[in-house]
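Shown next as structure tokens: one chain only, the form predicted alone.
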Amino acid sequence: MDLLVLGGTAWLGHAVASAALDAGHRVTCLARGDDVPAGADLVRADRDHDDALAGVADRSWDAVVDVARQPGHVRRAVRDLEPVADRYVFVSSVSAYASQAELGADERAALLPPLAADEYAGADEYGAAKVAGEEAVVAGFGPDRATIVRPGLIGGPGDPTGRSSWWPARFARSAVGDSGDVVVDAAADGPDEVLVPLAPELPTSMVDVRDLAAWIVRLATRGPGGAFDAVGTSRPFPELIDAARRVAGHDGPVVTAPPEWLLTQGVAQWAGPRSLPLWIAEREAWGMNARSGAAARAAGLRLRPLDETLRDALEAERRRPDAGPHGSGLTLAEEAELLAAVPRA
């Protein structure tokens, strides 16, 4: 198969290109950067330009995989590639749904109105931008030649957000080895105690980037068309914490903090600075991590165990040449301050 990956240098696009190469396909990446997998051809282009696809629109493609965020990028790619490509796989997001409140919802749920502009201005328009991309692909290629993949949280080795590696890495910093000494996996020791949100009912879900990439290649190879929620198994937040502790070898003390107290202390949810990653206090957002995913599994999505994803994310974190923190999570100093102040029974 001749596969065109629009991207291929960032995390998921790179994983898709690598999975396609591993499967024996011929891969060309169109990207601004040059960090594509060994064995892939590279066409340098900036998709902000109207003629960005000129270098790949003069040959035939069995499939295109597009991870674009901006609607204008997708609209121009559909315009230029529909005559020369058999299938188009567009990676959207569960953020495309109008509501994240319902638990167990599937692909029949209502979507946001599509963004009319070619670029989205802020994070609150991201979901609408993805809907606009979806509509462009289906309108151009038709329902049989278009496949829409809506991932939930993507995790695993190389996670640039740090969301899937933060908890196992944090527990590893306070894990106790056979000698009784604290095992240090960062420049500074973590507190002996680890602060964890009290969230027994919060659903979490994570799809491993490698499983997602391999499945996207499968869809590009033989379909089917349609839309699929590519999500991991939904499980309560404490189960994710237990898995992170297992892979880190942590059996030390954990201090739980009420969500209301964390919010008053300025602790952010989900991701970003001064956050406790993957924690969500607002129940109206819980459905994002509790979607059905049955259609994707029926179409061949295979999910590895959560422990394997977290363990490999931790190992990749240990190998990072830059040992500094990601953009998500509490610093050790912030956590120590919160532990000193947290209400205890």
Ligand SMILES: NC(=O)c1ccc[n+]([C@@H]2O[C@H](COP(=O)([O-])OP(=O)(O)OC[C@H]3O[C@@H](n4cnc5c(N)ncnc54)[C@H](OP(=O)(O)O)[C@@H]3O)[C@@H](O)[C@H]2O)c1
Given for the second form:
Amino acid sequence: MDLLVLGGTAWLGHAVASAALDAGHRVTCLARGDDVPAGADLVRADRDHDDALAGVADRSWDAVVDVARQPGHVRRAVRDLEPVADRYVFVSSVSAYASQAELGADERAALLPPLAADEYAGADEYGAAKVAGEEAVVAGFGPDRATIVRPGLIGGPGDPTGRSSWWPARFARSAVGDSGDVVVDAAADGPDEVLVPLAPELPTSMVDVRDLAAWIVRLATRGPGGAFDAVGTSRPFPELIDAARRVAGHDGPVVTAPPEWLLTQGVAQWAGPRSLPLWIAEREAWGMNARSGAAARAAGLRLRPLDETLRDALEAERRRPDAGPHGSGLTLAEEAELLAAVPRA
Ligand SMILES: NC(=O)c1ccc[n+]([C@@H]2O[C@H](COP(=O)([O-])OP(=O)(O)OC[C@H]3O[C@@H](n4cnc5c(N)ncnc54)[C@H](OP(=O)(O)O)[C@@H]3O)[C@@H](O)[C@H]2O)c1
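Given the form predicted alone above, produce the structure of the same protein in the form predicted together with the ligand.
Following is the full complex, with the preceding chain placed first.
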């Protein structure tokens, strides 16, 4: 297959290009940067410009994979590539759905209204921008030649957001002693106790970037068309914590903090500074990590065990040359302050 990846220099796009090369396909990436996998051709272009795709629209493609976030990028790519490409796989998001309240929902759920503008202004418009991209792809390529992939949280090695590696990395900082075959971090520098939110019912899910990339290549190769929620298995938050402790070799004390108390302390949810990553207090948002995913699995998405995703995410963190923070989570100082004040049973 001759595959055009619109992107390829960041996390998922790079993984898609790598997976396609591994499967023996010819890969061309189009991006402004140049960090594409060895073996891929690169066309450097800025998709903010109307004629950005001129260098790839003069030849034919078996498939296009697009990770764009801006509707204008997608609209122009569909305009320029429909005449020369057989199939278009667009990476959207579960953020495209109008509601995140329902647990177990599937692709029949209502989407947000599409963003009319070519560019979205802020995170609030991200989902609507994805819907606009989806609509452009389906309108241009038709339902049989268009595949829409809506990932939930993507996890695994190299996660630029640091969300999927945060809990294993945090437990590794407090892991000491002999933990069987687990490599315990020799530089463990955390306190004995680890603070976790009390969230027994909170659903979590994580699709491994490598599983997602391999499946996207498969979809690019032979479809089917349609829309698919590409989500990991949904499990309660304590199971994620247990898995993170297992891969980090942590068997020390864990202190649970009630969600209402954490909110009064200004602890943020999901991601970002002073957050407990992947924690969500508001039930109206819980559905985003509890989508069915049955259609994607029926269409060939294979999910590796969560422990493997977390273990590899932790190992990748340990190999990061600067080992600096991703900008998500509590600092040890913030955590120590909270541990000193948390109401204990
Ligand atoms: N992380 C998650 O948990 C999650 C969940 C759901 C959905 N998603 C979706 O998954 C995808 C992730 O993609 P990704 O990891 O490859 O990262 P990304 O950060 O979304 O990548 C953007 C890619 O597009 C390229 N790009 C951006 N602006 C461009 C421009 N003006 N001209 C040309 N190229 C441009 C970037 O390359 P250059 O900067 O080199 O130009 C980069 O390769 C996205 O579609 C995201 O919305 C992510």
